[in-house]
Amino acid sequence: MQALILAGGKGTRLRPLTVYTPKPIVPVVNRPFLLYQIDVLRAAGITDITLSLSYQPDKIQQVLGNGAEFGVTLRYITEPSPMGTGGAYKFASDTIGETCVVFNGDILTNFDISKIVEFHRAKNSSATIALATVDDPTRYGLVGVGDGQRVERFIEKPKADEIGGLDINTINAGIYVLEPSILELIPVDTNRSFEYDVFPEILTRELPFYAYLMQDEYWQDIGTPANYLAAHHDFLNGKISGFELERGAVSDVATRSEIDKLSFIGEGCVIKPGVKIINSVIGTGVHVEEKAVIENSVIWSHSRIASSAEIRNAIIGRSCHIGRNAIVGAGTVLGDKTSLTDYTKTVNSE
């Protein structure tokens, strides 16, 4: 079995994180987050694996390599333009020559894949979604199964006051088993997307279409600076299990400084004496001064923070300076290369 990862999108809603950093390979826990996927897939013994890039291929390429490193065989395919997750699979078709696991760019998930094959192929589908219950359902597409779990409408989007006219909490969970006799209800070289066009099609066609409800797994979408935080707080607290994450060796933590247990400290940072790390993500190579206090944050690689910079369930980039006293308050969001200078506060930082 082949699989297909659509990570083709500019990340246009984790900017400015993903200004230089194309999403694919933004670190989650000082991993670049396909890796997740990529160990998802071959926990299923699936290996063979196809990335649809668009944004910034070369440094996805570069980080990913060949796959051999992770137990898997990646090949790289890139949209001459935008193609839409539909028209991205049809693109593929190429390197597709059987039946396939297609999976959304931006979904973390420890989901055991190997169900949702077996779902498909004991309902002799042509082709299977996954589903998912979120606390909010107006950012995603809705799912409407009927009787053996076969899948009989789409609403996507839906409006706040529209929600509690429906009978229906499930949405796109992003994951889908597709046969290649999908493939021919794409049209070749067009924008087309599997949930506005590729979907419906099967439904109008009453191809065998079913749907699989994810359980007890853990399932976030990454795409905003809100859920990037929220699942390394999932990682930190237990909450994501099935994945094995390795604490880095620091070089030079300061005896009297102060790191709980929940915390992730990159290779090669400096810790000086009266920091406080607590419940955070720490890059390669960051250097914290003395009496720094970081909480709730996630800071990537080779960043400074001066002495006594406060920063709270915050987010920052790569190579990024704080400077002395600064405060950096909840919902702050810092691009790589951002300096702010002495002093600084920034908005809700009570």
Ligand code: GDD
The other form holds:
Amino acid sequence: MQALILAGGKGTRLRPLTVYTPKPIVPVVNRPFLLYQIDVLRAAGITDITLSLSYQPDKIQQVLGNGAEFGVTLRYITEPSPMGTGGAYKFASDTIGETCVVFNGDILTNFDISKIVEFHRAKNSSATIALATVDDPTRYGLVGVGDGQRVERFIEKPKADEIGGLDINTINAGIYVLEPSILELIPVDTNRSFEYDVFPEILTRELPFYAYLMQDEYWQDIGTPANYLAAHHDFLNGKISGFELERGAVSDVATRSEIDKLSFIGEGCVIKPGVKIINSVIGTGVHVEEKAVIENSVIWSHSRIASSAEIRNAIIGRSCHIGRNAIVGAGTVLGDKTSLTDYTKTVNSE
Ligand code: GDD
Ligand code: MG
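Switch from the form predicted on its own to the form predicted together with this ligand and give that structure.
What follows is the entire complex, opening with the chain shown before.
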């Protein structure tokens, strides 16, 4: 069994974080994001993984290499220009000769993939799609299911009036099991979307198309700052089982600082006296100076937080400088190398 990870999107909704770091390798609790997907695939015995890239492919390849370090074999296919999700699958067809698990490259899940593969086989399906349940389906692909879990409708990013009478809250979780026959529905060298083109086509042709409903598994699309931050808080608060995260990296932490039990501190950090770190993730080589407060936030590597600065519910990119007494408030997302002058406020203040 092979896997294809669709990791070529520009990550626009996660800007400015994705200006220098493509979304597939943004750090999540200090690990490049795709390592979580690789863990999930490897756990199901799938070690032959192709990454379909388009945006900043070299950076991704540099970080993940040939996969040996992570117990898998990674292959890379780079599109000359983005082909769309379905077009990217077709573009990789030379490497796909069998049943293939396809992943959107921005979903964090601890789903046991072998369950959907078994289900796919039992149904003798051509295409099987994993479903998650969410409160607001309008930002996703809505999937309506009939008898025996057969897919009956697929509506990508439905408008409020389109879902009005439908009462469906199951969405495309971005995990598919596809037979090579699906490749035949996609023309060569054309931009095609699974969501807008291929899935509707499968329905029109009435091919065996089934949905597997995830139940207690964790699922989150990390493609927006709010979701990215939420994924961190879920990790810190024990809501995502199945991954081994390394705490206890070597850092220079002052005894008179307070770091709560939930927080993660990367290697080589310097944490000065009087600092408070609560429910946060601090990347490698971050300096936090006297009396700074970091709460519910994610700080990427090599940033410097000057004394008495306060950061809450924010994401700070790599190598930023937060000046003394600055107040960085909820929803702030700073791109790499941002420098905030002392006393800057990114919150409404009198
Ligand atoms: N190789 C390649 N080429 N990858 C692409 C391209 C492309 O042209 N376009 C998008 N991707 C990758 C992205 O990098 C991302 O990992 C994945 O495909 C999905 O793209 P998003 O842009 O993140 O889509 P979305 O989040 O709006 O919606 C998709 O995911 C939802 C679940 O998170 C859809 O599949 C929805 O139906 C689904 O509910
Ligand atoms: Mg997405």
